[in-house]
Amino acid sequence: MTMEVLLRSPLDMHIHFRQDAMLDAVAPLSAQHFAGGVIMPNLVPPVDTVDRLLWYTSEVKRAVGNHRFQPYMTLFFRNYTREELVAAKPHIIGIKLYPAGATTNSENGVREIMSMKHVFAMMEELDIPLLVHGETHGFVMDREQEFCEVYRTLATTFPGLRITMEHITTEAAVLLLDEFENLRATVTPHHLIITLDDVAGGMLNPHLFCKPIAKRPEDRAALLAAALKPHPRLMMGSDSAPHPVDKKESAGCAAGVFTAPILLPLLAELFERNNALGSLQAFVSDNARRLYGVEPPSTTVHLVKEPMTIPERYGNVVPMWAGKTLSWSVRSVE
């Protein structure tokens, strides 16, 4: 008998759809298996304003086409009015924070943090939380955990504040989740999965290569335990962020992890393994819908254990584990 799970209205809450042709290419990748996702803002330029906001939000409605999908937007952190900020209130689900520089298209980020008190005040005051990508500019296997004092500065100066800190990648960051009831996270199936020595332990793997990068065995271990569990305050976000072919098969390669259309397959495959796939609904859609207060449309992913062979590549896309066999596949979507 062929072993199967059905999803509820699952949800991805952080996803990279870029603009023009690649989101075009990969907003349907997504919204075939998902009833929502999390919208980053981090275009060209950023998504700050809510012309803009409006103007993206009508381009991934057109790209997602006919599939039940419903985009969560985001703006791009900056010193905003306490005006932008309550015309912008009914159409986004929050707003992403960068510290400059950090990430793809970050250069118009945060430089100083907590110069930015009066918005975030503003912020846990009309009740829009704050999204956060938590790294510092120091080492860059310490960056994520240097960025743990800025989350217990926020979390006690703004104890209303809703934060997430997004796509967590260290043991640090996971035992934050207990130290603050405003805090919670998102992790990605890749972060789960693996460590740095996956990336460059053996020959350089650029699809395997993203901000954060990947850590230490251990910090995979206490990301998958809360992921298994799961956590109450933890979320499925890919951080799926796709580039094209040439700008990561090349010099200067460019960070993300491309999984889109793969995510259920590799989570059932994982939660399987480790005998938690009752854990399963809990983590890709039940958390996310609690945390955020959000409805999505109702659909229903049908998972069952037959093989799935991952194509080499998505349009110009190499996916993450391209060529490969997953154990899981999904049969169809109500």
Second form
Amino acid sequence: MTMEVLLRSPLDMHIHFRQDAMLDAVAPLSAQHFAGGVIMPNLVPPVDTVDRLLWYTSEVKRAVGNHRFQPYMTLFFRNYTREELVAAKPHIIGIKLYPAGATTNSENGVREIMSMKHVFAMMEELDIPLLVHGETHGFVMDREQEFCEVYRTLATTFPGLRITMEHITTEAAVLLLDEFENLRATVTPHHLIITLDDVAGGMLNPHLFCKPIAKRPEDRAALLAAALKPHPRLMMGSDSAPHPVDKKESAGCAAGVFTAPILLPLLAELFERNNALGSLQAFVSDNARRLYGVEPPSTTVHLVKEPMTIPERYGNVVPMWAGKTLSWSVRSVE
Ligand code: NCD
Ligand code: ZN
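If the one shown is the form predicted alone, what is the structure of the form predicted together with N-carbamoyl-L-aspartate?
Shown next: the complete complex, the earlier chain at its head.
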């Protein structure tokens, strides 16, 4: 008998949809499988005014078309006034903070995080979650672990502020989750599967290059153990980040791994191999619903253990593991 899994309203809590032609190409690839997702604001220029937020929301909804998909929008963190935060709150799930220059399109990010205490205090008071790209400007393999001190300071100084550590990649971040009730985290499927060896241990693989960079085997083991339980404050956020092929297969490769269309088969394969299929529902939906208090459209995704060969391209974007065959596939979405 074919193995199968039913998932209710899967959510992707960290997605890059971009804009214009790229948005039109990639939004349906998330919306065909997911009932909703958190849309990142690092456009050029960033989504950092209410006017731009409303424009981007309508662009995303147009690109999603008839799919039952709820976009959960974010603002790009800057020195907002209280009036701006009050006006934005009904339209967002949180505000995303990028340290300046940490990753793709983050040049307008924050230079001195602790100089923004007044904004964090207002977000705490208004109950607006803070989503964080947690990397310092240190040595690339140490950036996240070093940033854990900033998370610690934020979590203790603002105990009522809900803080999401986005796309965690280290054992240190997993351990931190247990220390503070107001910390939660997303983790990407690719960081549950690859290490730096897959990126640069043999021939360089630009399609696995992202920020934060994949780390050591013991980091991957800690992340995977937390996902398979799953940890009650850990959510699936793919960080699916499309770049045109010429920006990836080039000298000066852009950071970002494109996974949107393969996420659910990839996760089913991984969780089955670890005898944890029963944890998948909480990891891809229930934890996020509880932590953010969201009620996504009701959908049921039927996954079956039948092979899926990953296409070489989706338009001009090369997905993770292009050409490889996964043992699971999506049979239907109702
Ligand atoms: C993301 C992108 O391309 O927008 N890149 C990445 O490597 N993950 C930005 C980000 O989330 O860091
Ligand atoms: Zn991201």
